[in-house]
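Starting off, we have a lone chain in the form predicted alone, written out as structure tokens.
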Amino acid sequence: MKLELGYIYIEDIQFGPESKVEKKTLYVNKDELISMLLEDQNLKSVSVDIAKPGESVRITPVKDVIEPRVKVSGKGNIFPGTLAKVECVGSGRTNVLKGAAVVTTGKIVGFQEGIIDMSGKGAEYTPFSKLNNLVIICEPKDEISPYAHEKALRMVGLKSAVYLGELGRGIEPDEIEVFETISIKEGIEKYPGLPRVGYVLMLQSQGLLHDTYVYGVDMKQSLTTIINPTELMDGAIISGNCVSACDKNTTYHHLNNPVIHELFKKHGTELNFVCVIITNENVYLADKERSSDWSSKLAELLGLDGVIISQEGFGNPDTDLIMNCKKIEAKGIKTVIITDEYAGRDGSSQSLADADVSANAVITGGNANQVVVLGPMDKIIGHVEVVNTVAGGFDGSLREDGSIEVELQAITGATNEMGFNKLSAR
């Protein structure tokens, strides 16, 4: 399967009479957009707004990230099974926006939606302050119920992304990149030498707020399953979840998944890239011990000799990743775990709630729990007082002057466990 991605470097996003990328430059009618969203009768109300990097602007909640991308040719369309026809995806050619994101706030259905600064200390800690983001504010009908108001803000987000990716369907790429996997059995013959690594992706699904979308069905009703990493990089994948900011894996995250595009630069020349395995992260133990003994058989068919382990959330999941590394590593076949660390703010406090002389191999993606001060914005997009209840928040969190100190967990990708940030930890 052979998949090229024609990337359109946005490097301005602004308002105008008709939606167009020229010049480098996005802008967008927000009044037919939110015309379009507003087709949704369980939202209130839709506004829509702009947050370009080094602003002075502060967002929250955030509910999701997602990258605009239009399929341009091949097999089906972007966010297959949920705005899109279900039919597999991953070839052809797809085109990008980059440098641009959708991202969805509003009021909330839960408590732990997190921050994204455009400046100060706190864009350091997430990579979403460096994109020209489209925000859209998204208020409920006051009767709707909470999974009603969930999908209506994951859809919104959805939408918009694929209203923008549109406006690059005709527009000549300024870069292509190629990503081109071959079957199992042409890759025991093609790479003989090379070591067979396979990726374990272990996705969020312990319900409202923590459910992720796979071809639109929800991850925590299915076994674990074989996909193929282009189809990841056309919406196969989609977050509908909130866990804690720092460690969620939005939409955007599933679409530039950093694992994969790391496993397919090294692909061929040290390692041969055979596969995504999918996997859920369910609450109860028998769920847990079923996904990881598939995890482990599939990983043992498919003869790998290594495999990288993500996690994504902290405490409960914690149990899935050390099933899943010890019964791969039980198998003979190496492991590579990715997680956070939630070690307690002097850093001093056991960082994962389980643990395995297995794991002994072990990327961090930092302390969630370390304490930073995000100083004072100039404008707020959003709802800036459920910083004293996010998670990583507390009772005091927003301050007079309107800075804000809170836990690293507060903050959208900060401590990501794909690796999607700048932090680690000794």
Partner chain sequence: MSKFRVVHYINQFFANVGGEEMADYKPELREGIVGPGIAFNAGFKDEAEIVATVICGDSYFNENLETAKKEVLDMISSCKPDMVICGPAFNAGRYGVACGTVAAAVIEKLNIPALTGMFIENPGADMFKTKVHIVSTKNSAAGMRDAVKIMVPLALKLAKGEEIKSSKQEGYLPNGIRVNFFEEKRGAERAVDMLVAKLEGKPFTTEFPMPDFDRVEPAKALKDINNAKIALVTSGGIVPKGNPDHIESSSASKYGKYSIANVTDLVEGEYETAHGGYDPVYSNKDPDRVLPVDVLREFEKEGKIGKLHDYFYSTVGNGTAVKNAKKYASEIAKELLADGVNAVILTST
Given for the second form:
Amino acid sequence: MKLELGYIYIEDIQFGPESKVEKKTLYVNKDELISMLLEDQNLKSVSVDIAKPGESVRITPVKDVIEPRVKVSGKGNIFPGTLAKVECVGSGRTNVLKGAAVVTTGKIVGFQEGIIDMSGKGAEYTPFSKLNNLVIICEPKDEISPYAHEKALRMVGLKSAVYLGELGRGIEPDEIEVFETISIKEGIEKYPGLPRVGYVLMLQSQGLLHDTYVYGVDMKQSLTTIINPTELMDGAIISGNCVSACDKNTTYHHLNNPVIHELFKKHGTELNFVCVIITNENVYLADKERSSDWSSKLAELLGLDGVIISQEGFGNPDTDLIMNCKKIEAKGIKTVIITDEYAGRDGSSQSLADADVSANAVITGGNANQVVVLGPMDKIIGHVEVVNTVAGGFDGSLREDGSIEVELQAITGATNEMGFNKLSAR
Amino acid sequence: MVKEIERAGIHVVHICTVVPISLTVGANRIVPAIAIPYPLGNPSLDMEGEKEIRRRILNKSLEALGTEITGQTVFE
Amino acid sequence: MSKFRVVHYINQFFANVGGEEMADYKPELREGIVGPGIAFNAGFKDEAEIVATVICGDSYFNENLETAKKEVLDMISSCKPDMVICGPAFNAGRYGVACGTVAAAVIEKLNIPALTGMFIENPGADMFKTKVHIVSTKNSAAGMRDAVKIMVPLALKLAKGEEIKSSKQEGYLPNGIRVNFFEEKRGAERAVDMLVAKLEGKPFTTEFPMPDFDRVEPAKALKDINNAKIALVTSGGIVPKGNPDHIESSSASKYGKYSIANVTDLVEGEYETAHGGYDPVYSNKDPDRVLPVDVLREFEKEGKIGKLHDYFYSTVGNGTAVKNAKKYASEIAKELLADGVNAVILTST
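Could you please show the structure of the form predicted in complex with the partner chain, as a counterpart to the form predicted alone just displayed?
To see the whole picture, the full complex is given below, headed by that same chain.
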């Protein structure tokens, strides 16, 4: 399966009478977009705003971040099974508005939406401060259930991203990158001397607004399975969850999965990147046992020599992480796990809820409990008062001068467990 | 070393002077000794006095081997 | 601004007082710089100065822990320092424990910043790494120059009360306090690099060491001691005179297995110690002081134990890498099991 990603670099974003991409600037017709989004019966109001790198802007509570993409050739369309009809994606050509993103916000759904600061200290911790963001602010109808609310927000984000992505359809990309995976048999023949490497991607699936969807399937109802890495680049996996902002994998993360990109860089030279194993993080022990049995079984069946395992969230998913690691290592397959830490504000507590000696190669995205003070911003998009109640915030987080004192936990993507960032801890 | 012997399924007691090190390295049954250069002796005593020390420490060691424990234990 | 006043703690060896034979040397306060202090003082330039050096023998310190600690602390506090440096102790176990003890006490009792350095496998490292910053050094004094390079800036930071960054950035041993910082590469790239290294069998360093689980469930009580076969094992280096297997005095690369089938007492001239980490006079004079064959024979006769195993095993614990010691022990254990040994008395010096 071969996919070309055509990167169209976006360096500015503006509102204008016509939605289009011109000279690295993304123009958005506000009214056209809003009227399309308001077709959702669950929404009372929708407004849009813009947040650019370096601006004195704070966006909160952030639900999801999505990169605009469009399928130019090849089967299927972006977000199959959720927005587009179910059809296997991951081949042909996909154009990407690189440097732009859709950010969804509005009345908080759960407790676990985050903060994106476009400048200052907070901006150092979130990768989304470097993007030209179109922010969609949605307010739900009063009687709506949290589930319908979450779904409405999720769909608004995806629709907006597809709307923007479509603007890149006829544009000649600034750069094209090619990703190709071959069949197991071809791989063995072509790279006989290279170690066979897989990627175990753990997806949050705890229910209660902590869900991830694969081709429209709620991952908590799926057994562990395999997927082509390029399928993710076309939106086969999307985020529908409200876990702590710092270590939830937004849809942007799934589209740009850093482990997949780094494995491709060494594919064919230092290793043979075979495929991605996707597994869930369910709430029942039996599910955890079954899913981790399955991931180790698949790793063995695929004849892998090594895997990277990435986690999402923390707490009981630490057990899923350790089970995956332990069972895969027990098959004689080498593992590296990526996680983050909750070592307390002073960094002295036990970082993980579970542990095992076989987890001897760990990459950490840093201590999510570290406290940071984010200075006041000129402009707030969303509802800043939620910082007192989001995970990572506390009563009094929001100070009178508009600055906020929070744990990194509250910053969207700060301690990402796919290894998206440079933040770490020792 | 103590740990590996115990891991292999042999009963073991560790006689040593610097007890905290023994605790750090993970010995389970520990009997404190006299001094680093002479864990089971004392040159300031006569032969019989020294032997008495050895008997005491070794009796303590046998006692340690025969005692049920649930975690690291120092037999003073 | 005036220079920070630094007191340096070192052992008898680094003070050039003497080797093992002087390990009982009592604490001494000397004005100015002694031994390795020269390198530190040069590194401090105009910012700090070693005003005094406290010297203490390693055996004296460890065997008289409370008294020695108090004596050393009194000497240090009499100099009114702003900062205390201990060692570095490299892989010398008793020196490491002394450095850790002094540094921790200085911080706790005198409320003065202190810093030490040692090799990661020094027992003092595990004992004190959560109480005091311990700079990670090589396993021998050959690493002095590198150690000084890391210890000088860290000492100055501590003296100034500046923020201490993560263990990786500053060079101290991970102390259980997790500190965030930005790496050069993103996590996913580090993960792939680490996996490639692991697959190739090359060394790599985990970013989060699992908590120490390497504990063994205590064995059940040994029921029938009167009939048990008991073996002696020692890390005190007792060997037949002349050290036939040439066990090294430090960082042993092997262990020895020696018959005591017809021996009732270890006597001077027939057995000696190969251990280079403690004063050998006493154990050479009477090796039973380390390996109590005489009393165990007595016990055997009295029926207190079933039988003393025909062989004893010996190695030198001094400076021996943990993984080597582990390997020797598991080989020894295998043989002992095969020989029907029920229990081991392991003596350490």
